[in-house]
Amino acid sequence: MSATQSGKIMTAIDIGTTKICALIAHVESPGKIEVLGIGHHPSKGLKRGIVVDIKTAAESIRSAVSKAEEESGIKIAEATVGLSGAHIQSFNARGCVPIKYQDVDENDIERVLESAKNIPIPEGREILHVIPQYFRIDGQETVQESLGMHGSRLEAQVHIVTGAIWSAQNIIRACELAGITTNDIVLEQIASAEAVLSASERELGSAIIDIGGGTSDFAIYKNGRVIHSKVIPVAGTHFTHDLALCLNLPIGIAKELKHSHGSVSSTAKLDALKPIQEVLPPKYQSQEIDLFKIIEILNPRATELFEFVQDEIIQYKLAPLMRSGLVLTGGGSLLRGVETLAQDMFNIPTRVGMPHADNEEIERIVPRLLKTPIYSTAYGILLFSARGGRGELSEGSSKSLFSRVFKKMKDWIYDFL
């Protein structure tokens, strides 16, 4: 992030299993963001959101960033990076402390949040987010803001997100090898929600499923805050592999077929599609493949994904929190029929979400290229960074970059107060 005469240059990097996207933007305020450069590149060296080959991952990151730099004409050295993957785990916790001087001050809030965090965390894991959901004074009604209120006992319920230290560290190191300093990390469920949920949806209660390449991210918002989140181990690559195995096709061709003719429902609009044989290489054109065969293959996988989410909703009694419905985003949400299937299974209003703004003034500066679910996370990372108002990491700190980033991530609790 660097300063200009009337704002800052910010960079967001979405490091996914199938693609890496980098956005460079000029930010005057959260409502005045001008995207200057967009770069994307196939993601290599990652599996299910986890780095498995750090040098290859770094090369992919560098390629995406270079394209954004070329388009914007700006050389960047640091960025805010999205984090997801199968290692992410979340849960709710509560804390309680006496109010020292009868009126709640910032020290009381800090102590009650520390109390909520005072739970056993498995070795090798780190707390990434501590997000207050509500406060309570002396056992009375819950409140969203407790600062300045009078009482003797302060309680807080928080949503805690943890991740594997080594996984996050490898993301940071891959960026370093690509010549990029990580100045902040954001959980991708939070980033995607920033981009595709309206303020009223976050306030009244809404669910989001970001169907990525290696994993899918599920989260529920209420009163403007995350109430529940979960990483689901079913995503776009599973759809591709199912087609490849069932139709005896190479992965690359199966992926193209998924994009051109993929559908999970026979009620989707399929009549305008080209004949399948026209998109297959000559070697595979003799195979008997039709749209209903593709649906027969993909529908069970989509059903499995939504069943994972349904189990989560039932187990934690989340249905009453989804009054505004469900928003699907990410590349997997572009599969034909996925919106209809989700609406039938969850029986709530469902839509496909893409980067948007809450008013026309902001809407005009969202580039047309970004108005697709594929870029929801990357644009959300940019919004999160712009709205957070966090500065650069201290150059004089004696701590390692990794330690400083994680201290910064723990300090995110104040962004939600």
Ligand SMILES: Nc1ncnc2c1ncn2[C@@H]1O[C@H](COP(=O)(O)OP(=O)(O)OP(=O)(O)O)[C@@H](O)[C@H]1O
Contents of the next structure:
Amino acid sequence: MSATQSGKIMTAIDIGTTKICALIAHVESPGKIEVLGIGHHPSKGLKRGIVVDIKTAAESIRSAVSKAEEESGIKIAEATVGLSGAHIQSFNARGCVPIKYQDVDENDIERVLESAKNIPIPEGREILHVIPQYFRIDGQETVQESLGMHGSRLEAQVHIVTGAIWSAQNIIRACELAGITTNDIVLEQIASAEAVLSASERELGSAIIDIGGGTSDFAIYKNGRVIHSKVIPVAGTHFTHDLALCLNLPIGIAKELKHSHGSVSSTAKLDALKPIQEVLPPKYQSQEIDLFKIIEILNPRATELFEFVQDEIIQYKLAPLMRSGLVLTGGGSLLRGVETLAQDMFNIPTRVGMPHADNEEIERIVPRLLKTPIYSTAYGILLFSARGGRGELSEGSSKSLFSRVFKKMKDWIYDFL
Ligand SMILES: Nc1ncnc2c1ncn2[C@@H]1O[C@H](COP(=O)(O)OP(=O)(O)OP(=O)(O)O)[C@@H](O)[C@H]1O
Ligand SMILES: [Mg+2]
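What would you give as the form predicted in complex with this ligand, now that the form predicted on its own is on the page?
Let us now look at the entire complex, which starts with that chain.
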């Protein structure tokens, strides 16, 4: 991040399993963001959101960043980076402290959040986010803001996201090898939600599933905060592999076929599609492949993915928290019929979301190129850092606490490097 005459230059890097996307933007305020450079490059050296070959991953990051630098004419040194992967685990925790001087002050809030964090974390994991959900004073009604309230005992409920230390380290190391210092890390579904959920959806209670290449990232928002999150190890590449295996096609051709004719529901609009044989190389045209067969192969995988989500909803009694609806995003949400299937399975309004500007934010123009679910995370990372990182917090004191939590997180990451 560097200062310009008015505002700052900020960079977001989404390191996905299938593509890396770097965005360089001029940020005057969270509502006034101008994207100056967009760079994307196929992602190599990552599997299910995890770096498996650090040198190759670094080269892909460098390529994406270089393209964004060329387009914007700005050389960047640091960025906010997204983190995902099947190693991410989240849970809710509670803290409780006496209020020191009867009226809740910043120190009390800091202490109650620290006490909520004070739970055993398995070795090799660290806390990535601590997101306050609500506060309660002397066992009374829950409140979103507690600063200045009167009482003797302060409780806080928080959502804690933990990740494997080595995974965050590898992402940071890969960026470093690409010449970029990581100045913040954000969980990918928190970033995607920033980009696709409206303020009222986040307030009233909505769910998001970012169906990527390697993982599907699920989160629930209510009262403007993350209530629940979960990384599910089923996503776009599984659909491609299923087609490749069942139809005996090379992976590359199966992926093309998925993009051109993939569907998980027979009620999706399929009539305008070209004949399948036209998209297959001559060698494979003798195969009998029809849309019905493709749906038969892809539907069980999509059903499996949503069943994972449904199990989570049942286990944690989440249904009442997502009444405003479900938003699907990520490249996997472009698969025909996923919206219909999800709507049928969850029985709530479902839509596919992509980066957008809220009505009140007319100065935040989203470039046409980014208006696809594929770039929700990258654009969301940008919004997240434009809002000052750790952006879910509205209490001033908590914000500084969060900067410190992140600093601590950075320290442990660097300690291990
Ligand atoms: N038109 C389309 N129809 C169906 N699937 C699509 C389409 N376009 C892209 N995809 C799929 O979307 C997936 C990639 O999505 P995305 O770019 O969101 O993933 P990623 O961010 O690289 O991965 P992850 O978030 O899991 O690390 C791929 O499996 C790709 O085949
Ligand atoms: Mg992604």
